[in-house]
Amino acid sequence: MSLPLIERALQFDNRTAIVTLNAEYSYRQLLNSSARAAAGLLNGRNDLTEARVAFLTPPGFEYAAVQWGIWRAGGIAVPLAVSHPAPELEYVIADSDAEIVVAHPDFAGKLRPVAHKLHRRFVTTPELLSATASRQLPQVEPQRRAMIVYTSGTTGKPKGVVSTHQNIQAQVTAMVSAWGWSADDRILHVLPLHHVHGIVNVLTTPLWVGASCFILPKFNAEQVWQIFETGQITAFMAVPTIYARLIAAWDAALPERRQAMSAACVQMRLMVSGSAALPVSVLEKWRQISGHTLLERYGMTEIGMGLSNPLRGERVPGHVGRPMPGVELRLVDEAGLPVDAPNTPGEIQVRGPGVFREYWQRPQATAQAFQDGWFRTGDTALRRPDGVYRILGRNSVDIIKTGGFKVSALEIEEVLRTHPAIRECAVVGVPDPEWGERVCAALVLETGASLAAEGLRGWAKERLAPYKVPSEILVLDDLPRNAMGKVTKPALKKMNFSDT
């Protein structure tokens, strides 16, 4: 049987599927090109039968054509990151045991040596997309594995998260239902295409409904504003850092230009923020600029989208709403028992058709990730009496155990951002013999501002008291370091404010 994504695309035919800075491509062109890619990958075989195909292609039409080609040939797509150096690409190719490596000409020089070193078949995108399409492609059942996306979490080597075609379809249809997707939508895509956010939310979902996806090769704030001002875009999804940069570009614009920029946002129907906690200050500023209260949601590679504020109705700042359609969600305590009382922290556990199948070739890690059929996310949240959830943070990074209390680094960061001298901050826990862990804040100050540690401690003491935080806030020292004296990966990750 043909995959539903392909069957649906046949109905959209000459509608515009993908737009780039240089061209527009119809669904018919996407189907034809992906059929040629599938034939090129098969290379005389009847079916790839879940062979892994690692591919490195910049955002654009070729990316979608290769991805669909892998799926239509019966393979498992393993998207690579354009930003990763050769050793990281080699790790993913080797760990996934990719049989074929596909590279856009821009990246052939980087990937060809890796493919040859690992003795894998290497092919470029022009070679694939110029192959002769086969009249007979394999029948691909929805329960087959479709994709392996690598996620590093906070510790250890990256793991390959395996999703089936059914998993992806469940994630997509949940978003279509919750966020009102239709063929009339036109979304601007500025996200990396080796994460679920960019692959499933912003590319696969619009293509499922016959909408158009305008793909930029990389994020550029001025380009985004110019495209917004054309009035053609109906939806936009991004991470908080991108919204912060768009705000900075708006602030730098002349007053008359600002009016046009804001007016362009007002006519759009949906703006979503995800992949990281959205500072309330960013939400409020964006609302002033655009007229939109950003729709915050919660998801991860293993589950797709789990929680969402409503498309229509009240969106609560700093909260991520209620479970998505088809998603079951519960909170559990440290003993693994359900937490039923409202406003009581617990670990988020999820089950439903969108939950991933397994970690690639890691049966023990897969088994440990589930409790009685529920996926253990490793994130802590609390549920208000009205059923709306608030994320307190990642157990391994954001939940700090200090003085017998569990405190949320994300909540402390929200408090610190209200200080007039602080532009951005990251909070981590550091070992301490008295407190267990002590709160450490790394700060980026506003231009020209200065701030002494003692002054911040005094300012923060009363404001942080509700969060059970000791007043001895540490500023820019005693960060968690390894034996070589380097800041540890979890702390560094939180402090990388420019990462999108």
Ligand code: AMP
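Please read all numbers here as calculations on a predicted model, not as lab measurements. The term rigid core refers to the maximal set of C-alpha atoms that superpose within 1.5 Å between the two forms. Residue numbers count along the first chain shown, from 1. Compared with the form predicted in complex with the named molecule:
- If you fit the rigid core between these two forms, you'll see the Cα of Gly448 move by 2 angstroms or more.
- Comparing the forms between these two forms on their rigid core, the Cα displacement of Ile412 reaches 2 Å or more.
- Annotation for Ala51: C-alpha shift under 2 angstroms between these two forms, rigid core superposed.
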Contents of the next structure:
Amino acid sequence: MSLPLIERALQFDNRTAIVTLNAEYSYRQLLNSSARAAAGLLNGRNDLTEARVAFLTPPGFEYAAVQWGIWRAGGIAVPLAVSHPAPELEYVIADSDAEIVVAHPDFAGKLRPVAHKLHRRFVTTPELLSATASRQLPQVEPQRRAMIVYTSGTTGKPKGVVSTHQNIQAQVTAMVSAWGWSADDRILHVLPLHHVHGIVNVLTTPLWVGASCFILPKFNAEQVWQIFETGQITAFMAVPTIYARLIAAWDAALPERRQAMSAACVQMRLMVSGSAALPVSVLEKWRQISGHTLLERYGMTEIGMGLSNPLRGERVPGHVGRPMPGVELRLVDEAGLPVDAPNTPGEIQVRGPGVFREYWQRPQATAQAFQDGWFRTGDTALRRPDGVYRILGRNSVDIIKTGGFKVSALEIEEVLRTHPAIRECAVVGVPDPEWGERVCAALVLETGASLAAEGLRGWAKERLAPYKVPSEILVLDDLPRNAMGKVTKPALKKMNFSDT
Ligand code: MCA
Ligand code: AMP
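Could you please show the structure of the form predicted in complex with the named molecule, as a counterpart to the form predicted on its own just displayed?
Every component of the complex follows; first up is the chain already shown.
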């Protein structure tokens, strides 16, 4: 027996698995290509035995073929981000200790030098996908590690979240039953493929049930509307920023087209929002446009989906519903005691088969992340008497959510401090109607130094992903501090940020 995902795909055979702007691919083609990729990765070995394989391909068929190839060869998939500059890619390859680095030709120029510098085997996707499939692929038990996704925390550099095949299966099957997935679904995929939302919710789940996934290389509001208007799509999942962009595109359209756009949404089955708080104003405007009350759910890289509004029944604006199937969830007060009374804030803690196995090679961080077997999310919520949860925010001021991406203020500060003109800095997230939060930086410069905001942004873009680059940069004589001299970020968040 191979992995259930693969066994199931054998039955789906000629059904369409993946659709792109140029082509359609069946489950059979995905199985054949991933078998070739597995053979190319194995390169004569019997089993990769959890060797890490870092891969960088734009969203599309090759991504799924390589991901499945890694799994079928017994390796651990480490997805890299198309938007990341070389230093961030290097960090992930080195930290995960990836043995093999795979790149789509579009990214070979960026990744080959990194792989060579780190002395890793480098291979391109055409090379892998044209390998000769071997007759025998290893037996991969579901308890094995399957994937490492890098996520920012409050301790400097991003940590690798390790999920097993079983963890991913539990996350997938919870979504299948909660959200009524079937083989007749056809979902439009517009999300990055280095995070759980894009990887598990919108790619793996449809492939688990025999549905089709229409993958765009990048989110583009106009293109999404055009695809909706074909009437082919049954489900859509995105972050609030994307819904805000779709609303803006609808507003900008001519009145007669708006009708067609709205009609296209009405016939869809399901529209989901998550990864960041959905502003009630966006939910209401989207309801007017599309006839859908967005199904808001709450999740995290370490747990998959934790809470969800119902598929059928009342979806409460500003709330994230009740625990997903198979998820045990509790609130805990500052003393570490469970909060049983309704309407009382506490930290969300989660237990269940979808919860990740460990932070890659960080036993201490893993131990600290759990309390008596419960994963500590770092998010605060309250539960209404009817059992519906409301997220109140993150416990740490140093975690920023921007465009659905989780970003560590400390990681950005660490990079900014390496700039020769910067003596001190503090990074905060400032509320923003489109992005959720904007990354803003306050700087104190070295004596006599000067720094133009645009110049600094250009410098930062070479070292950080675009969503980590400060939108606004404020130069101050000193940072706001408390009586002990410690920088007070809540005070900083209230400052009027605009480039100086
Ligand atoms: C990009 N830009 C930004 C930001 N990002 N400016 C301010 N804040 C930002 N966060 C700027 C760029 O520098 C660029 O500026 C311009 O916007 C366009 O950049 P581009 O990269 O093209 O942005 P975009 O494609 O328009 O990005 C918007 C987006 C993207 C599509 C909403 O942020 C996105 O894909 N978000 C999804 C994140 C996600 O999937 N998160 C899941 C993780 P210039 O033109 O001046 O250079 S959470 C998760 O997985 C858990 C499990 C869960 O619950 O789901
Ligand atoms: P990540 O670590 O990138 O997986 O992001 C997970 C975090 O996103 C959670 O810990 C929450 O802070 C946030 N998040 C996800 N969904 C929601 C939601 N519906 N409302 C508010 N915050 C959310």
